[in-house]
Each structure stands twice: as C-alpha cells, then as structure tokens.
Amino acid sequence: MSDVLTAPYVLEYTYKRSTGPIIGRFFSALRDRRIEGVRCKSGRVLVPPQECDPETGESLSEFVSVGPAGVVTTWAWEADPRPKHPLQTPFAWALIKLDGADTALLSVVDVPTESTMKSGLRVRPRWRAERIGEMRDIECFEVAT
C-alpha cells in the first residue's frame, strides 16, 4: 500500500458579479420591455449595449432605445431541443438585427417548421410574464404580424 497524499477540492465560484452601469440599465429595461443599445462615437449603435467602444476603447454611455422588432440575419435550426435549451419544441438560434440597432442579439426564435425561417424575417420578442431584468425576459422572439 502506497501512501498517497489526497485533500478534497471542490471547483466553485462563491461570488457574484455586479453588472455595472451599462449592463444594469439593459438589464433593468429588459424587465421594462424595452431594449436599449448605445451609440458608438462613429454612430453605431450596439445591441446588446457594451461599455467601451470597440474600435477606438472608449467609454459609452449614450442610451438609445431600439426594436423591440427586427430581423434575421442568420439563423440555425434546433430539431431536438435539450433539457436546459430555451424552448423544448423545435426552434431556429438566431442573430437578430433590431431596429436602430447595427449590431444583431443572439436570442431563440419560435416558428412552427423550419422552413417558416428565413434571413430577413420580422420578428418580435414575447415577453415573460415575470420578469426580473434579464436576459431571459425576452422568452424568444416570434414572426412579427
């Protein structure tokens, strides 16, 4: 018998992140239904918002309310959704270009047949019942009427 030195160890992360002021205020219109960007010094603005611009590195504070409709500008089918995927019945991942926006948002997208989806579809986000200010208060998104 062989001594070997054992010490149990146990993989966690015992903290929680504070989201900050950008990410706070999307959050908190999330469970407003309303969606916020923020414009970029060239004019872009960005969806969901970030704090720093990404060409030049600077700070962005200037909120700008987009959608809440939009479109597809690329997509992927879900044939067989997982236990912990957002939606159990087949479904499309997609980017989705909200107007006012120039940047798209990944979100869920439910359709009854894949082949309803398409790049350049309307769509619109159903609300959660409850929401709490986060992501998932947009349950997906659904064809726009």
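For the two forms, the rigid core is made up of the largest set of C-alpha atoms that agree within 1.5 Å on superposition. Fair warning: this is a prediction, and the values are worked out from it, not measured in the lab. Numbering follows the first chain given and starts at 1. What changes on going to the form predicted in complex with the partner chain:
Core-superposed comparison between the two forms: CA of Glu12 displaced by 2 Å or more.
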The other form holds:
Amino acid sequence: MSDVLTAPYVLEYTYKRSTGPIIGRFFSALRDRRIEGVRCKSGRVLVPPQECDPETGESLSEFVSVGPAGVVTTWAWEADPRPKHPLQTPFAWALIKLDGADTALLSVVDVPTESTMKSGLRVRPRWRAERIGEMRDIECFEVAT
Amino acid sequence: MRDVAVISFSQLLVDKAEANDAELVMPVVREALGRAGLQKQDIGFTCSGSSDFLTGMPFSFVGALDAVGPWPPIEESHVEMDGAWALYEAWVRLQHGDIDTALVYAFGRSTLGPIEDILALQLDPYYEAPMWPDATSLAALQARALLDSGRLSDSDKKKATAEPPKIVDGAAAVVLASGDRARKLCSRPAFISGIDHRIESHLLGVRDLSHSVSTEIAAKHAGCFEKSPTFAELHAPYSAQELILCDALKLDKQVTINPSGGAQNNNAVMVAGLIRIGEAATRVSNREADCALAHASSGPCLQQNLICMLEARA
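Mind giving me the form predicted in complex with the partner chain, seeing as the form predicted alone was just shown?
Expanding to the full complex; the earlier chain stays at the top.
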C-alpha cells in the first residue's frame, strides 16, 4: 500500500476590498496619528466613523477631529491574553469615548494592574511606531497624565 | 395572520460530538418527525440554521441536508444564524398559505475549534475583529456597563457577571404546522401568537450595552406585553445578559426563568436559540403552561434578538 495522499488546504478570500471614503479616511488619519469622527445631522459625532447614521440611515460625510484622549465608559480585565490579542501581558478591554465624540471606540488599555482600571479613567493612545493605516496603528491606550 | 404552531421538538446535546453534522442532525429530525406522525414527504418546507465558521468549511450546511434526504428534491432554505431565525423564516413561509407543515433544524459542533476566536469573526471586520476580542471579554464589558448603570439591587449585582458558558455540541429540530393541521397532528399545539426580531448596531460603542433596545421592540411587536407567560426561556449565555433581558421584557418574579437550565449550562452555538423555542413550546404542549415566552439572541452582547410567544388555544 502506498502512503495516503495529502494536499494543503488553505481557507482564504483571494480578493481585497476597498475601505471606501469613510473608513479609508479614518485609517489614513491614524497613519498620521490623528483620529477623526463623522458628524450626523443630529450633531452626534460617531467614532469610529460610519458611512450611515445608525439611527436614520442617512449618508454621512462631515469629518471632525476628536481626541486623541478620552474616557473609559466600560472595561473588562484580561488576565490571560490569547495569542491573537493586541497585548501579551494582562490588560483591559475598554470602550473609550474620545474627547468630542458621542460614541465609544473598542480598544485595549495597558495598565499594570486591574486596580488601576475604572469607568471614567482618562486615557490617551499609544501609537505604533510603523503605521500602515489600520485599527492596530493604535497599539493601545495608556493612562493620561 | 395564519395560525402556526410548534407541534413537536427534539434536541441532542453532547459534550463533544464524534458524529459529523448530518449524523448529529439525523436523530433529532427522525424524532421530531416521529412525534408529529409525519414522514419527510409530508413536509412542505425545510429550513436550517448553522454557521460554516464552526466547521471552517464553506457551504458545510449542504452536507447536513443528508440528514433529511433531499431526493427527490425538497423545498429548502438555510440561514447562517441560530436555528431560531430558521424557524422565523419557516413561519413566514407558512404565512404564504400554500403549505401546512415545515421542518426546522439547527446544528453546531461548537467544540471543533477555538470558539472564542471564531466568534470574534462576527465583529466589525475593520474596527473590532482585528483585535480579536473574545465573546467572554465583550460580555464582561456589558456586565460592567450594567453594574455601572446603578439600576441593580444588591442581590442582582451578584448575578451581573460574565462567567463563560459551558460550550457543547448539539442539534435540535422543530416541526411547525398551520391551524387545523396542527390540531389534527398534536393534542395540544403550542400556537405562535407573536414572533418578531430586531437588530442593533454592529459597533459595540454605539449601543448602551446595559439596555436591550432590540429585545424591547421585538417583544412589543410579538405582543409580549399583553400576555402573561408562566415560563420564559431566555437565550442568555452570560448571567448579566439574563438580567438585561428580564428588564427589557418587564418580567416579574411570577415568571419562571429558564426552567430548562438555559444556555449558561449548555451553550450549543447556533442551536441554543431554537432550543429555547422548543423548550417553551413543550411546556405549553404538556400543560405546564397556557402561555410561554421564548427568546433567541445572535451577535455579540445581545446584538440581535428574537421573541416568540407560544400559547395553547381551545
């Protein structure tokens, strides 16, 4: 009997998708260490920006600069990071409302201990040294001094 | 609206299935059809719910169709969602009026891969998924938001946690029948007096995680607030979510929550929601209740919610 035949099987999507005028602009700004949101007709500023108002469905295009600092609105301690997580030492997941924004951004906060974390904590982004225009250009947030 | 009822239900939960998808589905389909006294050729429409991400194979749900035997061709559909949404599609299909019966099934081998990584793939692909937040961490963000809201009593505060649920493999099947056909096939059908589902933003930071607005709207449209259910089966894998749902559904202490044990003890991903409907319907059919509520959820932190009201009728 010969050996069992094997062949590699890689599950992948072999195409790229354009990020479009809203997400694309947000990512380009991240590359330049700036954070931009988008304003709805109601005056509400969405960060991260979306192409449509989640409440009315209207198309959005008015950009506004926000942050870069903001406050933690809710958080969860990650004592045992998984290999794919942004940090490999214990950290906090957090929703962060940046100055000038009305919605919160999901990110991580690098603090040494859980006892440092609280809702309302003021934080600011730590930028990745080499930025390529994607979410993880914000390496994490850290306590704003 | 045409009267439609749940006339039979079967479920199978195992810690880790040795079977493939079709083998997992086959016994529950056979049992549900058997209890209804039907054979596959008596079914007007078949609809299933599952996720290809669990097996990591595109169109894996097609293989599971072997469990129902799709030859000669049957009228069939699939949703990449919990089976509760397949039941919703079957309910809509029965409203067309040209068929009287439908078979709904769901399956999930949730233990095949790292479920916390797999569930991260349902998040926004640009803003959230690149950080691979796991479902339990996101549920913990929600639990904290609920604690911070100041709305909880001291005893409820202890329940506002995000302990990870026990992940299991499983399958479930439900047979639906309309009006007179339901009465002929079942001594006490559990009629669907209202069913509705609503969704909120896919971005977590846009929502107030301590409230479930979509549950409240779905409940209103399903007629939940005009009924007095004896039991409520809530699809809440995390205990903090159960508190949020009870609040949105305005359930008082008279209502028994999750007599089946709920999804915290047995979270068969893509199946647990359909099981809630089956469990609630069973309690109506076996005369434990005249009215019962079933809820199913999809997405992170109760993003999308379905409410199904079941009742006995003379």
